[in-house]
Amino acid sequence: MIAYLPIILVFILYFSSIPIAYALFGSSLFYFAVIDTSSPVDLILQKFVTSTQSFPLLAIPFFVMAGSIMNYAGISKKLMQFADVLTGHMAGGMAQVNVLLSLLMGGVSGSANADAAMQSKMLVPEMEKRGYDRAFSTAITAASSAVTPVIPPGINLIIYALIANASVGRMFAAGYVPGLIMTISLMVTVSIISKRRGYQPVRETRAGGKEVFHQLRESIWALLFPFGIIAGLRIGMFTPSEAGAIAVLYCIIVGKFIYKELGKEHIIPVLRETIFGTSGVVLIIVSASVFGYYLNWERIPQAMASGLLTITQNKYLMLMIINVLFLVMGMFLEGGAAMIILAPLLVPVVTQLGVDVIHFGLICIVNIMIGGLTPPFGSMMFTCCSITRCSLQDFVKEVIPFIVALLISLILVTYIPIITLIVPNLLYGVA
């Protein structure tokens, strides 16, 4: 029991509000300072330095930068107008927008916070002028964000795919499905909750062909974004980490020559965004990096793996009992952290009973984003909230809705795996 001190001793930390990248390290440094001593310490400095010196981990900076950079370009602007062109005449129409402009969002910021952020500012209170209720506006808001970084170039695919040992490029293809069935069961359900409050269509009637495809004229260099990350990966054109850098060239070039809204006065406030959104992300991967390091030394993800079998060998049990664990978990841990803590351990589980990784990636990462909407540690319902200035209990009756049909999209993402797989099946092949 001593062995898993470490681990219980994580949970303590996080609870203290101990950010969870110097819990992670502290809990390895006490395993190998204090209960096993037959390694050097110095071992473990090293690892930590070690785990930096990664090239798939430059992709993180890069998409950081290009999602920065294209919100300063005007790009979320015209993406904006392209969904209320498509769904404006729907009933709850704002409300149907801004699910919609989540989905075409993912391509851009990539980050679930960086999207509720977004939109709380920008859609909450012209929301709120067209006679929406102020906790129904921020839940679907914190909802929709949810489909942000499951439709690549998510930060999350990136992180699971590092930690996996997985495929960059096939994680990316494996988003795309997962999230328009999470984005359907969405605007499903702001259609049945508008149509009972008599929530109002932006316009009155659908928009023409003629007004669709000028709309999709000045809105298609932000919809290509994601589309051609995923061919130059097929292709081999570029790796996940040049395919970084080629996206924020990309980005500036669209900013400055096309929408020409990007200019000099941008550069020091999207180096800022860059560097604190990278170092706390890469901060965390390296300190996972370490606590792998002690989990391998103890055979933890294997013991693991063999306990979970001896309670059952069916797969679809399984994971059923796997995401009951995560959403548990991802009620009292931030989203990422459960990811991170959980994943280097379950990953051997699920592989011995023949789930696919790539699958099971998503599995995690839409479990994580449903986690990210409920309390006490939901990070999209604190960042609404804070911006909205809703109450947290009016915030919870409202976002039950959404969090059921999120939920929905998660079980047949988590018993079709045909659902995550055929994009990537279809581009790479089978694996």
Contents of the next structure:
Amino acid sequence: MIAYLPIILVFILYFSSIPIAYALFGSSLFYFAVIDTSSPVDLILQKFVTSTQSFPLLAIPFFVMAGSIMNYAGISKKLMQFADVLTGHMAGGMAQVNVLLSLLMGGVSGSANADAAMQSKMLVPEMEKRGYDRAFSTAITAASSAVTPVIPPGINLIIYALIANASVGRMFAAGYVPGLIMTISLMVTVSIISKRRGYQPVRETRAGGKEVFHQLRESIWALLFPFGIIAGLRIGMFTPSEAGAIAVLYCIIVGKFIYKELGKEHIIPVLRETIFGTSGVVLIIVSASVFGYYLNWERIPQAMASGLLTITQNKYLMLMIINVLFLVMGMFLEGGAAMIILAPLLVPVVTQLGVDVIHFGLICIVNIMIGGLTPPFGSMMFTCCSITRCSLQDFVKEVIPFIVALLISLILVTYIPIITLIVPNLLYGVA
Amino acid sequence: MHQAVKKVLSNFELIIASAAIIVTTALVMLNVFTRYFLRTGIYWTEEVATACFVWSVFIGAAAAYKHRAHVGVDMLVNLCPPKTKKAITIIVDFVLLLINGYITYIAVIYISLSYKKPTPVLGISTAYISSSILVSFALTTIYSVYFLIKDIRQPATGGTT
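Could you switch over to the form predicted in complex with the partner chain, since the one displayed so far is the form predicted alone?
Let's see the whole complex now, leading with the same chain.
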């Protein structure tokens, strides 16, 4: 039993307000300093070194930086106008624009929280002015931001590929269809609610072809971005981390010379966002690797795997159990952290049952995004509510239909593998 | 002038981390360009870029620690009455001090054992890279002491925010 003490300790530390990385450090160090001192301490530090000194990890700061630059380059305004000509005429026009904008933003920024924050500031006040309920506007902003990280180049897609030893290119390609399904299910939900409540379209008629084409041309540089990355990876022009560096260069050029909005004053905020965004995630990866050293020392992953496999050998039942596990973890932990801790433990189990590694990655990511919307600790929920000053109770009431929509998408992604695998299989051939 | 010095000092981790990440980005870009246009890669870029990245991550983590930017869940603690809340805060500060101090300690041991090992490409001491961990956690240890003292001095407040 004492072997499991560090796991309990993680929970105690975490719920007494210690950040998850430090909770993992603390409990693994407690194990090696107090419970089992037979492992030399410098081997633990070795984990700090080996888990960070990896070239593929460089993709994380690069794509964080690229997304941040695109944001300051005024791309979100351009994409919003594009979303507006496409969906403004539908019932609940502004809300539809909100959903579609998250999908489009997904192609440049890989972080749900960044998207949630940006849209809370940009769209929610505008929606309220047009008669939308504040809680509804906040809920749809938070819910739609769940789509952003599923679309390439989402940071979580990269992190999962690194953890699970999967191809980053395949992971990127796999995100499209699940992201589209989530978008469609949210838009249908918006449409149903808007018709019932009489939320009006933004424009009276569908935008004409000319106007659509004009807006398409305005935002084409951002829309092409993810396709360029995937094409470059596919033909082996560059590695994922190199793709990230090229992406940074691309965004600087587009922001500076085409949109002409990027200036010297943006250098410091971009760097600050890059440093904080990256070091936070990487520190969690390091701490999870130190914690994994303890888990492996006690052979807990093996025990857990055989435990899970004695419950069921059925692939579909297992995925259901894992989904529930992830949803519960996602309620309490920031999504990225839940994936970084759980994925290494679960990937061997599901691959043994014949689940594709890429498919499982998308299940994990869609899942943890839903966790970001639920109380008590959903991160997108907090981001949006704190910006729009919406009370959590009102938010929860309004977000439930959207969570249901996303859960339906999750079930589709889980049980119809072709949704995830069709694009990577077309691009790379069947694995 | 005085103001500027203060600003630099209070943000020095961010400045170091930013410089490191700029070097990382520039080197990786450079390598792609030389590979395509000069048909030859620069053999040491990958190692130096990774080393700069490691420095940027760990020094950046120290910066985030100083600005208390690492997210923790304080919802349960906030539900406690003011006195309990203050007690928990102080215990948490103390635990964090222990964790950071201990990592600093094992970093010293690790570096003293491994500094002779050369890096694979350039053959310089690995201590040039691993000392980033030591510097980072030495800094966070200092900040932990500072937060501990600050929180002890602060009167018990709040409760149900």
